[in-house]
Amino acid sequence: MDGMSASNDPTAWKPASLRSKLFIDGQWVDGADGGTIDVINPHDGSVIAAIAEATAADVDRAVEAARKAFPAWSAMAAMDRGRLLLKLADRIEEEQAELGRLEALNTGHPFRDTQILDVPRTAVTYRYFGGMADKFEGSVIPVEAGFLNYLAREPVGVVGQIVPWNFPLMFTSWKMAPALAAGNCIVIKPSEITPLSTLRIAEMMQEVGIPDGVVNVVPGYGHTAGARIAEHPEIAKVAFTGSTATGRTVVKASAGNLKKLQLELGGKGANIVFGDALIPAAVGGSAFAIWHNQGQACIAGSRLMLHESIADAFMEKFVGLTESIRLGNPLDPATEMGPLTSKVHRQRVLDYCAVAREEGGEIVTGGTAPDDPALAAGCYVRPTVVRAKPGDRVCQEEVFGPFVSVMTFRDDAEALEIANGTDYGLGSGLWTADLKRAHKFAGALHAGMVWINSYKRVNPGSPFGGVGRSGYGREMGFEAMREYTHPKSVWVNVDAQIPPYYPR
């Protein structure tokens, strides 16, 4: 599917050929109403493709088919489902040049960034799951003499998941490759905005023998296709990324059938730089954190706080390193910082720039858009440093783009206190020599996930998720595999002697 102009200028690849339809029972098939969807490149504003627009009567069919299909996969060894996995991950690696220019032309990640991050942990996840399939266990547990008591797991049933546009070829393995190794058929909503990948890697399922049903996808609005998703009542689970706000939506919906839920939400990252942290290391660690993606990631470093001690020194190289990245067209290898993923979230981000102005916080650089002419078509905002206090609203409210709040603070009791100054609880930093103090502020932060002298770190093994308004559930790791399964104990008589309880 590869393409490639005659020129070889890497910024003219176009895919030899899209998948743009909706994957239903194996099949590609249009969406019931017959609507479709432009799907827009944020370079340029140019329509890449037309897909099939997913409604209520499509998910309906989606969920049948998974029904369907799930007694077969469910009974299937484990080790054949995990074989998939693995067949479906050599095919990533296979494609990683072609992934990786499709997800940077839909997304406006640098071509840079998908290739030594989102394809390699797409593929090492669905590895990882497929090598797990065979080996999550259920347990023995000790009971009174006479009996054998073991809890078994077993998958939930039919999943919906829906996933957001900012990683949507990560994120769509981090949902589909624990559920499909537990045993579960899928319902899958990509973005609306950044479908493409995720339709592909459902053509990679087909081509490595994913049966029919196991996999469906279904490409539409939130408040159509997600709505129904969130409510079926055949679904048996729902496991959602996005916003706060419709995390709680999704909690609404699906109280009709009780269904389990798992919500990765926002987040507003404290990165914090102690005193005695080496500086070099912090200075591009954070940069990381919040530049990486256009800082379109819920775990951004999105409030750095930065010991008095050490601001300034800071600051004049962090401010200089983020002054120094080159912003461009994604598909270019030189690129280091592509556009935002749509006109509507570049705005967002704008608006956030003025709010920052008008509650008096100091823009160090950046806080507009670029004045590159050759930019000027796309979504694009410079990286921008805003100097603030913890309770402004850029301090508050998750901007979700490249924009970081800077505040300083005199001692680790200050610290700890704006660190946990906000309702969010899903990633947090820190940077310093000091062991001791690393550990006890690990303990203390409200976040689900810490990083010490480094940032942004993940991996299939390790469990990822937040507290409070970023979520509850975990993706990755043997927390996943719980996720998408139930436990059942299983009582087993073996030689007790009961006595009658109505003796006669």
Given for the second form:
Amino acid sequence: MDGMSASNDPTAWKPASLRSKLFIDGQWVDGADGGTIDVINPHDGSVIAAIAEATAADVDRAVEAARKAFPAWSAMAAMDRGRLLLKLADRIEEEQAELGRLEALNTGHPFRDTQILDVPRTAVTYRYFGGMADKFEGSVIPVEAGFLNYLAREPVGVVGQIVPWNFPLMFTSWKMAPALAAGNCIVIKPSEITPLSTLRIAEMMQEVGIPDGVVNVVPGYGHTAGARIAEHPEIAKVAFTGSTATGRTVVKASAGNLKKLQLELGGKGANIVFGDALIPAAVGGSAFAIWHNQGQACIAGSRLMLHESIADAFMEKFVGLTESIRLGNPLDPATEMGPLTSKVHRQRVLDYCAVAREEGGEIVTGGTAPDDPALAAGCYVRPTVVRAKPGDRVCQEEVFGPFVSVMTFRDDAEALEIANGTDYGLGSGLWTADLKRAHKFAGALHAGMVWINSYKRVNPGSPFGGVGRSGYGREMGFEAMREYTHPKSVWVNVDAQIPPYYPR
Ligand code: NAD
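Switching conditions: you have the form predicted alone, so give me the form predicted together with ligand NAD.
Starting with the chain above, the whole complex follows.
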């Protein structure tokens, strides 16, 4: 599979083979309409592959295949389902470099990051839920004497999963691993922009022996394939990750059969640095919080809030670090920041730079595409630091790019007011040496996740998700297993006299 053998230049890598069709019922097939979608390399705008486009009719075919596969898959011993996921985790680790290059080529993630984050995290997610499959237990509930009441957890059936383009490898694992461990069958729609790693994972699933029809991959556009998943009467649950606006559309479309929903939506993470923070750690952590994956992360620390006593010293170091970040071809192992994932999105981020200027924000660094002619054909934007005010659009709206809005605060009360002053509630971080303050903020922040003296930690055991307009439901951990199962309460009369309700 690995095209590196042909050349020693890592940036010349090309996948030796690519899956470019739909994966339905274990077969690689064309879409019903025969259409294709060009998948673009964001580094230079070239076409990597033309993949088959899934339409609503293909989603129907995929749902049918999943329905057919469900009885056997859900009846399989949980340990055996788990064993297949464990094998998959091993396969992913064996192919770490190749998968990382594929992800870098399609998304623009630096290859370096794929090797320390995306691929290892994907593997551990399948491993965690492989191990979970036979450990997710029901319970016995103490009810009145003479009755045994037990709670069983049952898979919901066919689940639809819709994912965005920013972390395709990781996000598909967060969705597919718990769903499969719990015994569900899947119809998954990767983003039309970044389908390649999902198709490769489907191929690996087949290689390790996951039965045909259990997982079906339908890359297609949101308004066709995505919309059909959201409304499909035979899909029992939809797990959606994407923008808040699309999330609303999914909620409306799901009403027909009252689907169970799980929504991971946008964010505008507050990253708060207090006056007593350890500055070197806070600078490094805050840089990772926003610059990782070019800021295209729902949990990005995109609002950097600095206590006025340390703001100047912090900014000097933070801006210095930012300006030293190496932009370049994501396949180059030395690259620290790649291109944004699409041209459309790059323009959106540049438009926000214009908004910042119009609002009177001070662009401290960045704000434009890089000058380097080698990057001119790609979707690059220089990491951008803007001083702004809490009510500004750039402090309220999700830019989803290498763009951080910096604000200062006087005291804890003002910090909390600014931090909680958006509609979103996904992830927030804080840097302080004061334990009392740390816990006070952990409780008071309007967020599904809080990081203290760190930012953006994720682990398959720790629930991931938001509150408010960042959505509801949780990925990862036992919470994810609950999301992918229905509780069933079973009453057994072991030694009770049934009272004569209607004595005659
Ligand atoms: P998006 O909402 O445009 O698309 C997400 C997915 O939904 C894509 O697969 C798309 O094809 C599909 N889609 C589009 N219209 C649809 C419709 N009408 N019905 C069903 N599906 C439809 O988002 P995006 O631009 O791909 O991703 C960026 C957004 O995702 C950001 O807002 C970001 O915050 C959010 N996001 C959230 C999380 C989280 O866990 N909370 C994680 C990553 C990204």
